[in-house]
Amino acid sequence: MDWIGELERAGVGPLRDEPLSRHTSFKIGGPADAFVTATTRAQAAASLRIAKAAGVPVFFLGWGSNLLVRDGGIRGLVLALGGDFERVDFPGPELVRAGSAVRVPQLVVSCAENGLTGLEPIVGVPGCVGGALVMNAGTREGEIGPFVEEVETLGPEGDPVVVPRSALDFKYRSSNLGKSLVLSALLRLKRGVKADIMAVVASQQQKRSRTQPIHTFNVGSTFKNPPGLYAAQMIERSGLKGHVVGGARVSPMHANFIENFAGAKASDVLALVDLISERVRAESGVKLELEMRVVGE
């Protein structure tokens, strides 16, 4: 079956052999086979049909902010949602219904225009609200799990599911809508004073710029925090950061970031993820676990 033939029929326009350095944080990462920028509920729903019939496995792509694309990149489809998925709702006084690729500050900021608060902790989060759903992305002030009422996903032949509260499962830095296309999510937040809610949320935006390196090719944190102790404090004590290998180095400004500053490639960065968690493990006893997600060949 010349599955991408039937998308391209479809009218979805898929594009071939598409890098996908283009489409992370890192600007890193080998090609897909094809890539589809699903606007509407209709294409995502062809696509996904297509791709089951042709069995072909598809990748679900967010802003890329957490993903690591090896540089041999990812067969069959990679899926991304864009149009009528980035649009932030209110549908009651204290609801915000919020389409899968709506950046998360954009979605903390229209709250705060709102007087709607709760999510200002995540708004340095770098991501859209579909992986932030995905990954319960948060800070150590707070995650957005917590404030979900139900999410919109699609199925594998395309039906809309829609999960509620009791059927979510969100832990640190990981939910069970791993496998899922999520269309959207419905949050209960709380109503609070406009010029106040800005305050808080300019106060995260100006300690984000001053302690992570905001402009710089990265996708946030490396590490998870271990239990009781944070990533960046025992990678800095191992004296690596700022360490380089090829184009990727440790932050300078915040050592559990890992920069892309040279035209770094897949390699270089694993190899340094190797390098931290080894000397990490070996003067700590402390087994490091990736927060960024690493795919493709």
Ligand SMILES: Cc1cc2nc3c(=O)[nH]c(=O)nc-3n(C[C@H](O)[C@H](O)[C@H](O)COP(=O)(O)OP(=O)(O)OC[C@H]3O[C@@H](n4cnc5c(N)ncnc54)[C@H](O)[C@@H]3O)c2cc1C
Given for the second form:
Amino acid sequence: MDWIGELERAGVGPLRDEPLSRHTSFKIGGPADAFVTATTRAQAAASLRIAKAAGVPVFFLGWGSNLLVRDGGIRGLVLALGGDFERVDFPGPELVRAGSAVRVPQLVVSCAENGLTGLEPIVGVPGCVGGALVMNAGTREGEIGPFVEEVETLGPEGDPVVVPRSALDFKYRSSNLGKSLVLSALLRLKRGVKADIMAVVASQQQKRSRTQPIHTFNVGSTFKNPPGLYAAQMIERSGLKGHVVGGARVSPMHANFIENFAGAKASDVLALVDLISERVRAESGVKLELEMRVVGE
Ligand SMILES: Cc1cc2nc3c(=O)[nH]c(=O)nc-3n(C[C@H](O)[C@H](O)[C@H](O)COP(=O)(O)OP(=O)(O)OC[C@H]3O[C@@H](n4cnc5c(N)ncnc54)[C@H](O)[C@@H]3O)c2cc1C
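Same protein, the form predicted in complex with the ligand this time rather than the form predicted on its own?
Up next: the whole complex, starting with the chain shown before.
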């Protein structure tokens, strides 16, 4: 079946062999066979149905800020969201509904402007709401999960499914979401004073720019913090801060960040990941677990 032709006929404008380095904060990643940005629910549903009928795998992409896409790229369809999914609404005094394609900093600031508090700890997470829900994005001060009332998804046939709070399972940087396309979420926050919330937002942003290499190509924390420990400290103690493999290096500013500083390949980053994992394991006996997701071939 000519599934890419079907996508074209459905009017969802697939891009063929689209380099995923254009869609990841690492600026790394080989091509997707077909890349669609669905801007309406109908487009998203049609894309899912066509891929399902052709037996083609679908990968859901947010802002690409937690992904290392391998150099061979992703076979099948890569589906991102835009347009209608970039909306933020306030359906009640303590409620906010955000589309999956809304950027997290934009959501937090919109909430602050509407006198809603709770999400300030994640204002520096650069991803989209969909990715934040799947990853249960957070910091030491708080995560998105506890605020989620319900999540709207599309099943593999493009059928809408609302997942209630009782069926959601948020853990440290993971959740039971991500098998279906996440369209939007309803969050319950607390009322607060706009000026106070904005002050917290500003201090969070300042703290981040002092401590993290936010102006480089990276995906945030490479590894999860092992219980009671900090991955960054362990990597620093192993002597690998600033270590270079090809175009990738352990950030000289924050040892749990890997930077693409000179046209790195995914293979450079993976070599660095292996080196860090082996060194830390040899020194401390702790097996670091990846926080970034490695996908593609
Ligand atoms: C400078 C920097 C700082 C960061 N700081 C933090 C931090 O403090 N805390 C933190 O938790 N993270 C942090 N991150 C990592 C990243 O921003 C988060 O994990 C974010 O939630 C990922 O969102 P995304 O939209 O980029 O998702 P992506 O990276 O595109 O995808 C992540 C996962 O979610 C899935 N997914 C994405 N969208 C959908 C959807 N609509 N439906 C179904 N599945 C979907 C993808 O398939 C993938 O498995 C940081 C990253 C950077 C670059």
